[in-house]
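Okay, so here's just one chain, in structure tokens, the form predicted on its own.
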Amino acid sequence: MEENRYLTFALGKGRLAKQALALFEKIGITCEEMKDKDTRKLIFVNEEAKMRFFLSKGPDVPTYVEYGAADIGIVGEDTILEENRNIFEVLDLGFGRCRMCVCGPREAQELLQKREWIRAASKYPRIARDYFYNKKHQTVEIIKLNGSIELAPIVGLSEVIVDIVETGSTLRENGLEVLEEVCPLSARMVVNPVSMKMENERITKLIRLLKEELSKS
């Protein structure tokens, strides 16, 4: 690609973006514009490195990367699995670690063990469906929710939920517990397939530097 082309990064808003930028700084990639908390800018540029950054809601990051609006994305693996976009997952960044789990009241454990028909509420219907149908071979009705998933079994909407668990404190406070683990999760770097070919040298070098930095911790 032309020498002056910017490499564009889509960063999941919030903690992931902050941790990603902190990691980038360790390998010499900075973006001072992003440190201004009062800025209303949407695109942030490092002219020297020919890199652009923008913040996005997590679920939109894989979309920006698939369609080439961003060459590289930083996003949680839960989003990658749920969105199922045509992108390359190239690096486990090691932060944002948590688990996707099936949770519910203790008595729901028996329904899972006997593989009985149940309802499962989740923000992640694709992940939930794949787990129950393809791994457990259990028939479920998946109910898509966007808000407080823990509410579903409490009010009788579902027997279990499929959700991200970090500490489990919210579950415990509501009389729920982890019943089964679906998969471990962490922040990942994803790349647009065309960008990987056209900007292979720059992207490969970036991956190598990040791997070297991550190996130190």
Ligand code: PRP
The other form holds:
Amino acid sequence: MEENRYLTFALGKGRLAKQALALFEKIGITCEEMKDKDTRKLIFVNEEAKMRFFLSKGPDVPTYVEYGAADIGIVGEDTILEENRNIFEVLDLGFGRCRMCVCGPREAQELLQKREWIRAASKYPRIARDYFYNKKHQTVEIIKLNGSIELAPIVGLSEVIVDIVETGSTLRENGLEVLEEVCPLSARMVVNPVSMKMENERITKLIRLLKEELSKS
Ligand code: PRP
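Given the form predicted on its own, corresponding form predicted in complex with the named molecule:
Below, the chain from earlier opens the complete complex, with every other chain and molecule after it.
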């Protein structure tokens, strides 16, 4: 193991990154540079711990980790399933809990029960396809969207959507409901397979400390 090599972390921008940094602080890993809200820097270094952190769009985290540009990533299980990268998923971090669901107006329930041919809009076409084709054995047309998925059944683009439900308020405010649950989700720590071998000691220690911390709550 090279003593001076930086361990690089890719964090999915937003709430997950904040919660991940709060968790790291509890086990003594801090990154003061990152707390400066006005900074335009993209990469933050903790020289003492020989660690580097950067923020990226969630779906890019598994890409950075697969290619080894980051040793470790923090990202939602939804993104891991959708991106299907060659990475090791090593730890459920417990936060960012939500559910992947098939949602729509109540009337769409019957179409699902009868396994009718329908359209399903989603930001997660791979997850949607896997659910309908491999688990439900229902033929559907998957329409890829990039956000505000709830619009699709309202404006008649699709009968249902496959999307994340956290509090359920977006659905409620738009007259939609959870019709079927695909899977529960939470934030995960992922590791590059080569880093896992080359930096085994440091990464294993990190996982152990995080597990100990998580078991306290
Ligand atoms: C996500 C998801 C839902 C919403 C669910 O969207 O796609 O729209 O959050 O949360 P809730 O159950 O607490 O209402 P996000 O805010 O990430 O934006 P997006 O619609 O642009 O994907």
